[in-house]
Each structure stands twice: as C-alpha cells, then as structure tokens.
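Single chain ahead, written as structure tokens, the form predicted alone.
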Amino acid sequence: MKILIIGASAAGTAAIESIRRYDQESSIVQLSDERHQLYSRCLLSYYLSDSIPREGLQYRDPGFHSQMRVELHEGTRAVHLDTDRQCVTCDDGSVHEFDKLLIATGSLAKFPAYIPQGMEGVNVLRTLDDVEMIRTNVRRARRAVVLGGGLIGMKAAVALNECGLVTSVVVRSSRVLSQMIDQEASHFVTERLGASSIEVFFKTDITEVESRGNTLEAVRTDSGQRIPCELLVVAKGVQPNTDLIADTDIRKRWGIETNAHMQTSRENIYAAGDVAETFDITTGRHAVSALWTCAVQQGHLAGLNMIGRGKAYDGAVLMNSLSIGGIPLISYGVTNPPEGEGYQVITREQGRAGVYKKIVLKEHRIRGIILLGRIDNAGVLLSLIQRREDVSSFEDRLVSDQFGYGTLVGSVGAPDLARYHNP
C-alpha cells in the first residue's frame, strides 16, 4: 500500500509511528514544506528567549525517517490534490500517488491586511524560520510591540521582555487570553505582565505602520498613540491550512471535516492536527483544536485507521498552559460558559498567594477548568473531563488543595483508581 503524508509536524510524526508499529510493508512518503529536523512548535518562544538551545527543540532523533523507512521530501509544498486519480502535485513539479492520504498541513498565522508583509522588523511567531528571523531582529532592536493578546501573543511578549526589549502588547479586546481564561484570571495575568514592565493597551488596534525605507520604526493605534518600535510580532491567531482541498469535493467548515476515525468525506483521505475539525468533548460540537497534544492523538489514530486497525477518536479537549512571571497557568475546555445553558461554576481565589481555581460543570460533569498558581491536580481533573465522569459525589472538593487521587479512592473505590493515570 502507498501511504502519503502531507505535513511533518506533530500529527504526521505520530501517524508514522503508529503505522510502523504494525505495518512494515507499506511505503510511506512524507512531504514537508520546511527544511528542518523535527522540532516542537510549543517550545519556540523558549528558544526565542534563549531559555533552551536550538537542539532543545528537537523531539525525535535526526535519523527518525530512515529508521522508520520513510521517504521524506523537504522543502516541498503540495499544491494540487486530485482525489479521483489519487495523486498530489507539488510546487517542484513532482507527482506522488497514494492509496491512503493523510492531510496534516497544520495552520497558518493570520496576518491583517493593513500590516505590510515583508517589511524588516515585522514578523509572526509560527515556525522555526520565523523565530530565527525574530532573533536576528532582536539584536538590533530596543523596543518591541506584540499585536494580539492570545496565547502566542503572551508567549511572544514574555520572551521578548526576557530578551531585554521594552515590550508593549496591543489587544483589541478588554482583556488578555480571552479565549483561554476568564476575567479574574486575566486580571491576574495583566498584573504579572505589568510587574515585568510589559505595557498592555486594551481595546486598541494598530492602524498604521511607520517605516524608514523598508525598516519598521513605529506603529500608530486607533486611539492616537504612536509606539516607537523596531520589532512587531503579529499574533492574531491561526487558521487551518486548507488550501490543498480548495478544488476538491472534500467537505470543510472552519477546518476539514473528519469522522471519529479521522476520515474526511473521501474514505481513503484522512486529516489530523490543526487542519482537522473534530468532536470537542467539553462543548459537544465539532471544532478545530489547534493544539500539539490533540495533533499527536489525532495523528496516532489516523495512522492506525489508515492501516485498518480501526480505533475511534473520543474527542478533543481544548487545553493551554503558560507561565507568567514564574506563575503557572493551565486551562481546559469551557472557561467562559454562556448564561442560561445549565452551567454551574465553582471558584476559589487566594489573591495574596496568587492562586485561582475555577471548575465549570454541566450535568455534574466537568466541562472546563482554570488553574492558576497551583496546578498539582491538573492531570486528574483532565482525566475526569476525558472520561466524562459524574463528579456529583465530590464536586464540592474539586477546588480544594487536598483534592487528588485520594479523593477518588474514597469516592469511586481503589480498584478504579488506575483509570485516572496517564489519560
């Protein structure tokens, strides 16, 4: 069987490992539009701030592809998919046939039309090449602006601040991390940013970019401010890279639609990772889960299903983590529940200790979590979400510092405790 994998990050790598665990005979060809060894995008901001060396980004041995007997084509972008002839054409003119195809093309950084691309000093933080460009600009810069208050924006701001740059963040909404946490936790994060001398401009957007020649000098905002800077990082989120299926009958909404076996509307074509739309456990709807952990799970299952070892995907749980000023922050699922839809919220706040916990419940099942300052029980809480456990017998203890595996022993019995390890 000919297996073709487009994309060489988390989902594509996981698929290869799953296939080769059981199938040593099928040929595997992988296309990557990058020319780097396998690296973790999650760690890019730490490399930017020199918290880890470049080699610390690598998550597989350099000989991975040869060990897995994979024919890897680097610096090659798939540009056309013919679903009937079952082949993919690349930008270098090469054509690759397949019996089974996995689309793991990931996502693309959003770039506002009013900001000029290609200007020296204007960057996004998405790939290793992006970070290398930012690191080059950091050497000549004193001031940086980050556009966007989401997770990537916060990671970029913290990293640039640690590089010694005077850093400002421009946020269109009234708070940072609005898709990840609630108002209370956001307020704490903003305070920590301020303590690190990172200035945040809320309810503000950039309207103009000033330059000398083709080199960035400042940005102007819709509130009339001029912020001098030599570096601008655009962090306005990502969107699924669905260009390859534009001229096909493969169904998509926001991302490529998939079923529980990661199949698209074409049964021999699969999708996984940031480009795929899958079931979300916490909301009960289908959505794109642009997270490394979800990409690994989906790629693993796609690989198994491509070789006929059918296994269904239970669904994704949106999860994010961040450290601000040394304070850890984790969130899962629905953190800002809509009113009037039967959600129950349990919170605990210890302002002086820098601790905030929030559990969102519906029908006695956990649908969302925020843990700030103390994250010891994050694993067991995630397990409860993934297994859709009824927590009514101990939900009053979920935000307690004493809550943990011991609580579950008393509530569900010691024989069941193993279910909550290694979700």
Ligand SMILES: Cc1cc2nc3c(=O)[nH]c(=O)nc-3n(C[C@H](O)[C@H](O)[C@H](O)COP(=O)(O)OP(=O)(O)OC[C@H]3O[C@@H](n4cnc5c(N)ncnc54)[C@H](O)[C@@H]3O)c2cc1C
The other form holds:
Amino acid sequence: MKILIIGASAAGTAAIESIRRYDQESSIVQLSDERHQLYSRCLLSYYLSDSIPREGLQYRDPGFHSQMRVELHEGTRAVHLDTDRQCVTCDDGSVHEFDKLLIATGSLAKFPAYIPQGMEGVNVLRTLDDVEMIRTNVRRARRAVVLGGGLIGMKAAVALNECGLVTSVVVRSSRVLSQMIDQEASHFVTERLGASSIEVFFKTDITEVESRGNTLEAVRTDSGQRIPCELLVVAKGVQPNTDLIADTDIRKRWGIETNAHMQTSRENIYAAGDVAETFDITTGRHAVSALWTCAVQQGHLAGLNMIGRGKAYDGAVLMNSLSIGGIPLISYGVTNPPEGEGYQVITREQGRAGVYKKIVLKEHRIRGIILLGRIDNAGVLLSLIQRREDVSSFEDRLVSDQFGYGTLVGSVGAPDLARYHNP
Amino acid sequence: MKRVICRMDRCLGCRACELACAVEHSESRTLVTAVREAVKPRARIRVEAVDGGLHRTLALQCRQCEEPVCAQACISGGIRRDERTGDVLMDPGRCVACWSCIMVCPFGAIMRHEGLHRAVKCDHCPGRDIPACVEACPTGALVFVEFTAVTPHGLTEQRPHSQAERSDRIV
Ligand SMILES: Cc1cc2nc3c(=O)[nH]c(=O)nc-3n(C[C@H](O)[C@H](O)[C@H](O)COP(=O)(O)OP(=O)(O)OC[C@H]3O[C@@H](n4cnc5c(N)ncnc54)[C@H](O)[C@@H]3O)c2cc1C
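Could the form predicted together with the named molecule be shown next, to go alongside the form predicted alone?
Entire complex below, previous chain first.
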C-alpha cells in the first residue's frame, strides 16, 4: 500500500509510529514544507528564552525517518490534491500517488489585517523560522509587546521576559487564557505575571503600529496608550491550514470534518491534528482542538485506521498545562460554563497557599476542570471525563488533595486499565 | 516483564514504601543523610486512601503501561517505553517541567519534583534486583512479579474471602 502523509509534525509523526508498529510493508512518503525536521513546536518558547538549546527542540532521534523507512521530502509544499486520481502535486512539480492519504497540515497563525505585515520587529510565533527571527530581534530590543493572552501569547510573554525585555501583554478579553481558565484563575496568573514584572492590559486592543522607516517603534491602543517597543509578537490564535482541500469536495467547517476513524468525507483520505475537526467529549460538539496532545492521539489513530487496524476515537478533551512563575496550571474542557444550562460548579480556593481548584459538572459527569497550584492526580480526573463516569458518590472529594486513583478503586472501581495495556 | 503489585488486603498504609523510595532516589541513598540533602528527596510511590479514611489503602506507582499516554503527551520526546523490559523511561535531561505527563496519567503516578524542577516517576530502581519499595514493605503487600495478563475488569483482581490468600491486586 502507498501511504502519503502531508505535514511532519505532531500528527504526522505519531501516524508513522503507529503504522510502523504493525506494518513494515507499506511505503510511506511524507511531505513537509518546513526544512527543520521533527522539532517540537511546543518547545519553541523555551528555545526563545534559551532555556533549552536548539538541539533540544528535536523530540525524536535524528535518524527517525530512516529507521521508520519514510521517504521524507523536506521543503516541499503540496499544492494540489486530486481526490479522484488519488494524487498530490507539489510546488517542485513532483506528483505523489497514494492509496491512503493523511492530511496533517496543522494550523497557521492568524494575523489581523490592521497589523502591517513584513515590518521589522513584528512577528508571529509558529515555526522555528519565526523563532529565529524573534531571537534576532530580541538582541536589539529593550521592550516587547505581545498581542493576545492565549497559551502561545502567555508562553511568548514569559520567554521574552526571561530574555530580559520589558514585556507587556495586550488582551482583548477581561482575562488571560480565556479559552482555558476562569476569572479567578486568571487573577492568580496575572498576579504571578506582575511579580515577574509582565504587565497585562485587559480589554485592550492595538489600533496602530508606529514605525521609523520599516522598523517598529511603538504600538497605540484603543485606550489611548502608546507603548514604545522594538518587538511585537502577534498571538491572536490559529486557524486550520485547509488550503489543500480548497478545490476538492472534502467537507470542512472550521477544520476538516472527520469521523471517529479520522476519515474525511473521502474514504481514503484522513485528517488529524490542528487541521482536523473532531468530536469533543466535554461539549458534545465537533471542534478543532489545536493542541499537541490531541494531535498526537489523532495522528496515532489515523495511522492505525489507515492500515486497517480500526480503532475509534472517543473524542478530544481540550487540555492545557503550563507553569506561570513556577505555579503549575492545568485545565480541561468547559471551565466557564454558560448560565442556565444545568452546569454545577465545585471550587476550592486557598488564596495564601496559591491553590485554586474548580470542577464543572453536568448530569453528575465532569465537563471541565481547573487545577492551579496543586496538580497531583490531574490525569485521574481526566480519566473520569473520558469515561463519562457518574461521580455523584464522591463528588465532595473531587477537589480534595487526597483525591486520587485510590478514591476510584474504593468507589466506582478501578478504571479499565486494559485500555492502557492492550494496544 | 516485571511489575510491582500491591495486594490491598495487606497494605496497612504505613508508608514505609514512600520513605524507602525517596531514600533510594536521594543523592546519598542513606536515610540519615538523605533527609538533610539540599534538594529534598521525593518518593515516586504514593499511599492512597481507598475509602476516604485510612482503613483501606493501596500503594501506587507507575503502571509501566504498554501504550503510555504520558509518552504520547510529552512535548519533548522525553518519555519512551523500553521494548525489552517493558519499563516506561523518562529522560531527565529532556524534561522542561511542562507537566503534560501529569495532565494525562490516569493513575496519578507521575510527580512534580519541585527541587529538581522536573517530573519524576517509578523507574523500578535501576541497579537493584528488587525495587526499594518492595523490599521495605513490612507486610508483603508489595510484590515484584512477572506480569502475565490484565483482567477484563481492569487490573484489580479480587479473590473470594474464603481463599487462604485473599488479595485485591492492583497491578
Ligand atoms: C509556540 C507554541 C507553543 C505551543 N504550546 C503548546 C502546549 O504547550 N501544549 C499543547 O497542547 N499545544 C501547544 N501548541 C500547539 C501545538 O504545537 C500544535 O497543536 C501541534 O503542533 C499540532 O500538530 P500538527 O501535526 O497537527 O500540525 P503542525 O504542528 O502545525 O504541523 C503541520 C506541518 O505541516 C506543514 N505543512 C502545512 N501545509 C503543508 C503543505 N501543503 N505541504 C507540505 N507541508 C505542509 C507545516 O509547515 C507544518 O510543518 C503550541 C504551539 C506553538 C506555536
């Protein structure tokens, strides 16, 4: 069988690993329009601040592709997909036929129209090339502004602050990490950022970018401030990179629609990772997860399904983990439940100890979690979301620091461990 | 492939395993000096209450999953499974303390080592024939045995009371 994979990041790599675990026969061709193979995107901010060396970005051995017998074409962009003839044409004119195709083209950083492109000092943070550019700019900068308070914005701000730049974050919403946490947790995080002198401007947007020649000098905000800066990192979120299916009949909404087997509306074409839309366990709707953990899981399942080892995806749970000023923070699913839809919330707050825990329930099932300060056993709670377990018999213990696997053994019984032991 | 199993009916919750584990993973590997080390040693095993109180307890550490979700979640490729021993290994040099592994481990068996600023978990005590926790267990609740199979209802195996050696096993 001829397998073709477009994209060589989280999802594409995971697919290769699960295919090769069972299938040594099929040929695998992989196309990547980047030139730096197999680096972890999530580590980019750590490299930006020199917390890890450039080699530290590689998350697999340099010999990975030859070990896995993958024909990797770097710096090669797939530009056209012919779904009937089952082939892909690249920018270098090469044509690759396939029996099974995996679209793992990820996402692209959004760039608001009011920010001029190509100005020196204005960057996004998505690829290793982006980071190299930011690192060059850091050397001649004193002040940095980050536009956007999501995960990438926060990681960028922390890294730039560690580089020694005076760093401000401009956030449109009234809280940071608004997709991930609630007002209370945002308050904790903002305090920690403040302690390391990162200033956050809430309910603010950039209206104008000032430059001298083509070099950034300052930004102006809608609250009338002028913030001088030599570096602006635009982190206004991402969008699925669906270019390739534009003139095909493959169905998409925000991302490419997939079923539980990671198949698109075309039988032999699969999609996984940031480009794919999947079922979301906590909301019951279909959505793009745009997360590393989900991309790996989906790539893994896509790989298995492509070689006929059919396994169904339970669905995604949005989850994030990061440390802000040494305080660990993990969140899952619905953390800001809408009013009047039958959600119930349990919280525990120990302000002085820097601990905040929140569990969001609906019909006795966990739909969302925030853990700040104490994250032990976080994954045990996640397993309850994934199993859609009725937690009413131990609801009161969910936010306790003593809650753990033992609690489950004593109440609902040990989770189906076979799941983690039988591939 | 060997695994540490906890026979719940014998676990008294004395936490001797936690202590032995922390000492084994300390700089000096000796109790009296370990407690005075600059970086406070940390156990990779945890005694957990099964019924809310401490009447029923179990000691739990990494289950060395065949398909480790922690390895899938690790953003730096720092966790992998040794196909020969079946052990799930962490490469300390790769950990960036993002806690993605803790976010997904369904057993809560990965810990945050604040002193070392990285994630740690059971490594079956390399260099030892029998892991320190098993050796330290005064009641024989912890055993290190050849791993055979996973029961259909998970890994808890309950034998009837009447049997001479009744045990609730957590593999
Ligand atoms: C700075 C940063 C920090 C992050 N931190 C976290 C985190 O802590 N936790 C988390 O869960 N997630 C994090 N993420 C998100 C995570 O990196 C993504 O969810 C993940 O990389 C998605 O993997 P993917 O394989 O779907 O796509 P991508 O990683 O986007 O890779 C897709 C690849 O396909 C290539 N490609 C696209 N189109 C074509 C084409 N036509 N032809 C050839 N090649 C093509 C792209 O160039 C790219 O190399 C972070 C992202 C960034 C940028």
